[in-house]
Amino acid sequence: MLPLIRIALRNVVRYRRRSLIALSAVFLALFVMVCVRGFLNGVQSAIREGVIDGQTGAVQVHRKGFLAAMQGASLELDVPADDAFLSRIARAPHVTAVAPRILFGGMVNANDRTVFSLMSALDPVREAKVCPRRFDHVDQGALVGKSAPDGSDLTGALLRRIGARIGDRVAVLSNDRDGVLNAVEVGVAGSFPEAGLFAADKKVMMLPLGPSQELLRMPGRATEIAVAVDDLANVGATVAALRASLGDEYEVSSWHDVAPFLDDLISTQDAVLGMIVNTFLFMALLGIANTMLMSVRERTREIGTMMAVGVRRRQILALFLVEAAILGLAGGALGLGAGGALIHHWAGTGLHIKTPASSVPFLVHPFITPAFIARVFIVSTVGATLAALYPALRASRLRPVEALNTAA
């Protein structure tokens, strides 16, 4: 086997036009298949950490049966939010944070204007630890509760519908736990664009836990309690630890549960992208096929001379599938190291993608597992064997008589 390797070798060194152009092809595909991917897999983590770390949470504890009635905005099915309830879910394994919420719809009024809003009633100091990242698109004044105890941030849109400006004052109607009307008033502590990127309508309103609470007549109470966990791999733990505690009374769901969409939206560009890279793939092997069928057509008259002098079938067969292999092994080792080059300088600056929904700019980085490179190394060398495949059989199967004739 060893002397057919370095047969192979001296041939791909010596055709080097026709190696170099099925080199290229190969070099080509994978390089842009792992720098796709690379940035892909980007991509879908800041994503998913924008969510989680913006939004959700990783874990979240409700009373059963909260989220299947979360469209009517259901006050009656609370939770505890004392610090007793608050430290026995913190006690859970791999729980680094605890926040309780209320969410709810209410009405905002200023200046005889009175529009509907969504509110997220937050606890400022235990939400930015839950979630960091729920502040970030407050491009305008204070966060909530920081510069008052009762300071809220609204939507640039919410402002100008009630004729409101930072600074001022307003009132937050709702219906309370019995249904009857309350209000309480408020101060205007910041904004937030109304097209932010977490932003699901463009009339929302985040508002101190206290006044809230108040405004609902729930004291000691909230909807849901959002959590933190040490690392996203640990949420099943924690999920499972959190249920076993708790009890059938409560419903934990991960973030999974209570964002499916992100599951729904990795799928698809998962599916989008492997059509990409298999037609790159398809491509290189469909120009490794047509060098070697080349191949065959230009060394007629040397594989007739080695047939003459006493070279097997199977041997013309395996040298030709191992100088595919070379070609492939070769190819998909330069693209495959520009392109982790790449990608590694990429995850190391980061990039910084201005979208127009939002005014913070989305920073990705890029990165690409080791279990990525090697089934796509494999796939590329063993694919470009296989792509030979035919070639390879055509050259074994010729006569040496016709093809030494056909040469001459």
Second form
Amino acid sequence: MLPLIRIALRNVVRYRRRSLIALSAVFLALFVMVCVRGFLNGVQSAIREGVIDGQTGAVQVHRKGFLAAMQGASLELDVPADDAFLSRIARAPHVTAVAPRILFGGMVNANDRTVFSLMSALDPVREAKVCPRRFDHVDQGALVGKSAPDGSDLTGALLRRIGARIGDRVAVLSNDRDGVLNAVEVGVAGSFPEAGLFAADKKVMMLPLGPSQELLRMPGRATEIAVAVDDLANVGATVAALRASLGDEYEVSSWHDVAPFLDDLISTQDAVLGMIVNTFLFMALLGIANTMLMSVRERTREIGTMMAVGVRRRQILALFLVEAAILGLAGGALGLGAGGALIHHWAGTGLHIKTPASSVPFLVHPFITPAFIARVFIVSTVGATLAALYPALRASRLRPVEALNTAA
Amino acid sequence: MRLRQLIGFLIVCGGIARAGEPTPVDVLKHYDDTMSPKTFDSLITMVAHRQDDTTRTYKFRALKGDGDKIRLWFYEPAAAKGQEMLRVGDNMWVYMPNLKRAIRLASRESFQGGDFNNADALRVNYVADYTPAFGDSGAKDTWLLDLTAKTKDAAYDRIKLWIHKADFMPVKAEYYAASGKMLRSMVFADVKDFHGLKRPSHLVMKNELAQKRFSEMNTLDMKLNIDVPAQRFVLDELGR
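Having gone through the form predicted on its own, I am curious about the other one (the form predicted in complex with the partner chain); can you provide its structure?
What follows is the entire complex, opening with the chain shown before.
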């Protein structure tokens, strides 16, 4: 076997131009694969963290039926938000923080203008521990509850619609838990840019839990308890433990359940990426098959000579397969090396991505997993060997006499 | 020549037949006069039936003056006591006693969390807000009025209204979104005589978007042709 590899290596070096073409095809394919996968990994984890650390938290606790119920009925399905209940949740394994919230629809009014808005009532201190990125986008004024106990943050679009500014007082109007209209006044502490393309994302308000409980006439209550865990890998264990300890009255959901669009988004991206990557690889392997085929034609006399001196057909077959494997191996190693180095560099510096859907750029840290590298490396090497199967078979079936008579 | 005479004859016949039938606008005017007379002072209760099978009861006074103006005073429940609502034309406000100020309301918002919206409760004038046309009511003794909103500020994009031909009494109604989805449906029941005006006293509005939700509105009393000073319908007057 060793002499065979030595001869194959010598052949690869000898037919320099041909080898270079095959090598660069594999190199390019794997380089692109690693870069795209690494970049997408970064984007996906940035989106996932943006949603989990900025909105949902890793785990959520609601009253049973809350997620299935229509928005209008959601205030009736409330949960305690007192210290006793919160510490009951905090005692579950892997839990690092808990934060009560009330999500409701309401109206905000100033200057005789009233605009419907989606309201998130938060406990600012607890919320910052569960969703550290919740307040990232607040770029003007102060955070919820920081400058004043009733200080609230509104999107710029909402402020413009009601003609209010930071420092003004606005009225928030909503139906309470019983349906009766109620209103409270809160201060405008800060503002943040509207997040998305959809109109619903533009009219959003974050206000402290206290005034909201007063408005909705539900003191000591919330509709949602968001829970942070030490590591996203432990979400399943925390969910199971909370389900067991809280019982049937409550439903415990992971971020997979409350943000199913994330899993959909990621799997769609993966499917599209898979198609692109496989096409690249397939074309690179076609390149290998083609160069090997040409090589067999060019080296017919050489093959004839080898056969004439007693080299077996099996050995000829193996020789060409090994040559292809070397090309796949070398091209793959170079491509993975170069791609990996680039991803490593980006991982350190981070890439600022600005999407049309968001006015806030987000930082992407691309990364690549060893498993992906190993898989791609094996696939490219085995693929290159398989691509050479047909040319190698042709070479091994040449008749020595005819082969020797072929004009070089 | 013969053909022209025939056509002329048919047109004349059509005109004679038409003269007895009211137009869609006539029928809608009747509806407005029945459901929202020019001026009135009434006492109303609303019972909101909720998804969890519980009910919430509201009691309020509604005063309507000349020129599409309505003012409401809430008496019950305790949480709503002191609240007032005012409608002048298309503008609506609610006065919140705890803030001591009025806040502008949208016509399509739910009225006190029930299944009527604000414009249903502070209804003034369908003729002004909707273009009516006759549709197929499916019964000989009933008209179907198909109402299309004239502006986006109207409470609904489209309303189907069934009205009894003999006495112009509304029977039922369906309320639609622009998409064609039915949002609410109403049954008009229990016709009573209020100081000479016969009108349904019991309205049941079903929320078609929820399984169990519906609200009932009962008119306990309605005085008509009252003299109300215009001052009662001024924004600054709320809460006084």
